[in-house]
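In the block that follows, a single chain appears as structure tokens, in the form predicted on its own.
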Amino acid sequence: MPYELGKTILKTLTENNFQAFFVGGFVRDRLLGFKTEDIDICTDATPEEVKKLFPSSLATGEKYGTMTVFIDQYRYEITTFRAERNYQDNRHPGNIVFETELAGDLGRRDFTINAMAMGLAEEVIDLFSGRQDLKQRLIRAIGDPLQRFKEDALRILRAFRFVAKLDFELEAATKDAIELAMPLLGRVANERIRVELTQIRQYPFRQKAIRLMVDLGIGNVFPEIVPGLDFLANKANLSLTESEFYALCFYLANTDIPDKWRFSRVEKRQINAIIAFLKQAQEGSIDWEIVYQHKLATSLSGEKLLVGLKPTIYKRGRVQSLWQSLPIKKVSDLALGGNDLKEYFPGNDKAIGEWLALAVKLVNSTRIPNEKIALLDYLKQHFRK
């Protein structure tokens, strides 16, 4: 259904006489036999002329020339063929130039695979050898790779993420550039790293793209993550959230969080209670009090990555069940509060806070029932002490 949609667009377009084919990712997916909803559009047509065709049309990339045209449920990027120059910072271009032929869109792009057009009749342009590549399994740079890499660092993990999905070879070429080219990921902004990274973790030939990364020199740029991508490089099945990930990134190098990787404060908190846990498990054994202290999502990211760790040691479910048998999960639970404290022990607000812990730690190890009268009488004979 969606490519079907997708070709009313190009009629429209064509119609109209303008040329309009689908483009990069979506034609090598076709290609290849996948299936995807993920279909984008280049044309000869502006944003204006786009926009007057399907009047509901919004403008999601203006400065690139893409405009975004909503059918059914689905959506499509259309954007006006176009050139990029003087690249800045190793990632954007500094003059975006639309073009009036498609073959100068086509040569602005990463890789061959993603460089084919397809017309309405699917007929397939490819100007770059990219469906030999398909056969052969190769991703290569289009042009000079170092100078691609040079243009947009990013496009050095994409190429590991192509790997990830497709397990595809690296080019010799492209390869050698991408080792030449590492060292400029340190002037990308670690949030779109982190997105690359996210996708790279999430297909199925991730092991392959991840010792890759590291054989090419990733350490050098980003150190504090290479332990974690080491580890995971050995874990086939071990599927992490990303708090998970950095979280044991951060935990095996030892390291704070560093400032660069721009973390919020929420994702800051949760990367360091699952560090918390680690080292808190570590010492000892999975009790109830950890499970407590950091209650059960993080207890169960904590046990998945000890487990992954140490296997012969950990084993999985053990947080799970210390949880269900938890009588209190939270202090709220208790049959007793803070009111009850301060009328029962007037004058000691300071040592509420203290006897509540108290209380929970009671009753969590079953010494006292959970009953108001049952706490009150055991924390007066402790208070008389």
Given for the second form:
Amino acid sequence: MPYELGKTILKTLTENNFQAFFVGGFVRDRLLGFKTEDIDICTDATPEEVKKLFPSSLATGEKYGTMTVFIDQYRYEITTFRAERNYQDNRHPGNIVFETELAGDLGRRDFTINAMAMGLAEEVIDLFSGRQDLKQRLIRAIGDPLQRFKEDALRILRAFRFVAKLDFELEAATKDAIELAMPLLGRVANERIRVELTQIRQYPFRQKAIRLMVDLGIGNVFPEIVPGLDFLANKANLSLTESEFYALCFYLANTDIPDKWRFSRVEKRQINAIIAFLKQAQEGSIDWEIVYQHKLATSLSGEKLLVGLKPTIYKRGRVQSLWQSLPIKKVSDLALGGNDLKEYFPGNDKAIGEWLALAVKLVNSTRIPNEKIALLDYLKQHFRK
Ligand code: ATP
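Can I have the other form now, the form predicted together with adenosine-5'-triphosphate, not the form predicted on its own?
Expanding to the full complex; the earlier chain stays at the top.
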């Protein structure tokens, strides 16, 4: 379906005397027989000309000449042929010169398998032997690999992403260049690195990709995630959320969250909560107090990691059943409030908080029912001076 709709876009462009091709990941995936929903199209029409032909299109990256057409739930990115020059900081293209040439556009792409174009008649334009590399299951940089990774070090992680997605091998010269260029990853913003790492972790062949990353020296740049990566590559093939992944990494590396990863306050809180859960649960077993303190989501994340770390000790399901059996899941579930206590136990708010925590403990350890009178009586009897 998305392909048929995409063809109508190509048709409109060519009928108006523009060149237009499917390009990039879509062509790669189509030749491999995979379905892709995001379709990239390249053309010699300028963004203004694209806008005239597709009035509903939106400039989603006009600086780079990209217009996006939305049809049904699909998005089609139409980009004017371009060649990027003057790389300055290993990441951002300097001048972007519109080129009326498909070859220039394809040549600036990262890997041969990502640099094929396909026209309306399904003819494949393959200037860099991408089809052969698809057949041989190789990820090969276009041109001088070291130069290409120096231009844009993020391509290093993109190479691992395609290993994780396709189960391909790194071509020898590309692999050597990655090893040499790896330190340049240190200059790429960590937010971008996080996005790539997240994608890598979601693909089926993530263990293979992670192992390669570690072997080729990612630890020289990000030593704090290596114990976590090692664990995921060799011990447990877990599918983790971002917070779970970084909690695992920083817990195993026994380090605070390094500032350079630029987590938001909410993210930091989540990561630290999971780490705290791991530390508490490792000291004893998982009991209701840990689950009550950390609540369900954090406890489930912590349990998932513990089951991976120590499968003989921890089993999945305990957190869920403890949580379900808790009569009090938060203080406000108590049949007793701070005001009820103030009457009998005068004191400051901190003291009241402690009485309430005690009441939670009494009910959750099932010694007392969650009823106001019963709780007050018990507290008066046992604790009033
Ligand atoms: P997937 O759909 O599996 O994520 P993709 O190949 O579509 O793969 P995108 O990140 O959407 O990945 O990139 C689209 C295309 O743009 C790539 O196929 C490649 O041709 C080109 N490209 C993307 N990023 C770069 C880059 N950093 N350097 C060179 N070319 C790139």
